[in-house]
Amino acid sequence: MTNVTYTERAANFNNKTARKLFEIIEHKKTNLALALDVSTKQEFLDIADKVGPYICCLKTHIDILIDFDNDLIEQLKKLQIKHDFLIFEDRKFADIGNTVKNQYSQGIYRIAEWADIINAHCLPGEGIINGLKEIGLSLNRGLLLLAEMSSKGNLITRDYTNSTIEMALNHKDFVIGFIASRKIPINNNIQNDFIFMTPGVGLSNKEDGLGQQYRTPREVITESKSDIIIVGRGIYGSGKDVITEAKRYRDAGWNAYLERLK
């Protein structure tokens, strides 16, 4: 499945929300997830209308802001219909079920009145995906369950791995697809298709003292199979010109998609 389109593959999603975002990929020809980790409302907003014409999907970790209010939203929304794009809360909600629902319905963030996308760790087991679920399923949202992690030194084993895809394959109405560091082989069954997004991209650096570790866009889209790059400070750090550097990643994860299609 490695040679088909982005167009190709969202046919054989019956969730609404996966298959508006290969749709977005193909339409706006990029692959780029912005992974926007500011504190403030001003500077999260202005880059994300500078960059939103480059990227497939805005990832957020909204408790990270500082001034956080209603308003933000509101402007947040606005420029998703303005650029094109979807919004991915990075929650990673790793909790029992109904205390999961809570957190994703309620609270002073209601992130499922808003996000398109979220993501869980399966350490709690199934009930995480069923509480979740409850809430997302009705709203046509998507969920992306943590299979692997690109920090050195973090605890995922394969055993794990393996057991957060046998939840997924119970899920397909809800669960759309994996954070990982590639595309995982899970059989030749193209009903079976998910989507992989790989955190941990860059350009230039390898390490970023914290344990993060960088892969290029080549390494994750041609040669690890992955479906979209997810970068941050590679974008917006040290001063940096956020739509050169977002141009530049999105060429690049684009260019090696095509690379990959031959």
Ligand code: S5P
Contents of the next structure:
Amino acid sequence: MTNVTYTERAANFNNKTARKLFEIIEHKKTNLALALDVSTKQEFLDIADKVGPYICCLKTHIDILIDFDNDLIEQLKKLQIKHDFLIFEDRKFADIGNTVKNQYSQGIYRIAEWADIINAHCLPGEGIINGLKEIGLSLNRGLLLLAEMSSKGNLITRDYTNSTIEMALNHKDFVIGFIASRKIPINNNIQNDFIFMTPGVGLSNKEDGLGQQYRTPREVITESKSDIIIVGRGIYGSGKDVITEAKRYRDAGWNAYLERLK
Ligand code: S5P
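What about the form predicted in complex with ligand S5P, after the form predicted on its own?
Now the full complex is given, and it begins with the chain already shown.
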């Protein structure tokens, strides 16, 4: 089943963050997530405010910012309320359960306090999910697992992807989906119980010279049946107006979804 609407999908989830994400997608008619990998607070907040109306989710790499402070988080939360998007900290946790638990809740970033969604590699084993869950579940947060990557030569194999899915099935209360290049089929249409978010999306470039590989929104949403496109430099990296570029990706992503529904 590929012609299920976002609203119908929301009903498959008990996790509040997952339901909220689908609600925002349907309400704002956008399956675009912005990967806002800029290095100053001013640029970050400026772009987030401009692009906020056109996205369902803002993905951060909070440790890229050279002038991070608690005020940045306060401002970001205000923008979240103003524009209605979820915040996804792309921390890619990859350590033992006890360590990731501390990385998630402690340190200067205190990610658990403001990020609706986080992600993790399953390489260390299921303890990583248990550790993050001890912090995130009671806060109604959601975890995405990296089932595939967009970069050339990455070491993820089909077996690794399958094992990642197995782990997700054991934690459906907290694992809300995957970072993957496509909607990965799972027995009995269980894939509809997970959100698939796909990075490596670009309308102009095919690669970035450092291993990133780009596909179009149509390839990702219509053909590969993913739910959400994650776009970074395609929006803020060309020197063009970020609002114009965000609308271009929003429209491309939404039209690709409508085409799939037909
Ligand atoms: O496999 C991946 C997983 C992720 S989360 N490939 C990726 O590119 N990402 C992230 O998506 C990456 O860390 C970056 O923040 C974003 C892609 O950015 P862009 O500028 O290449 O669109």
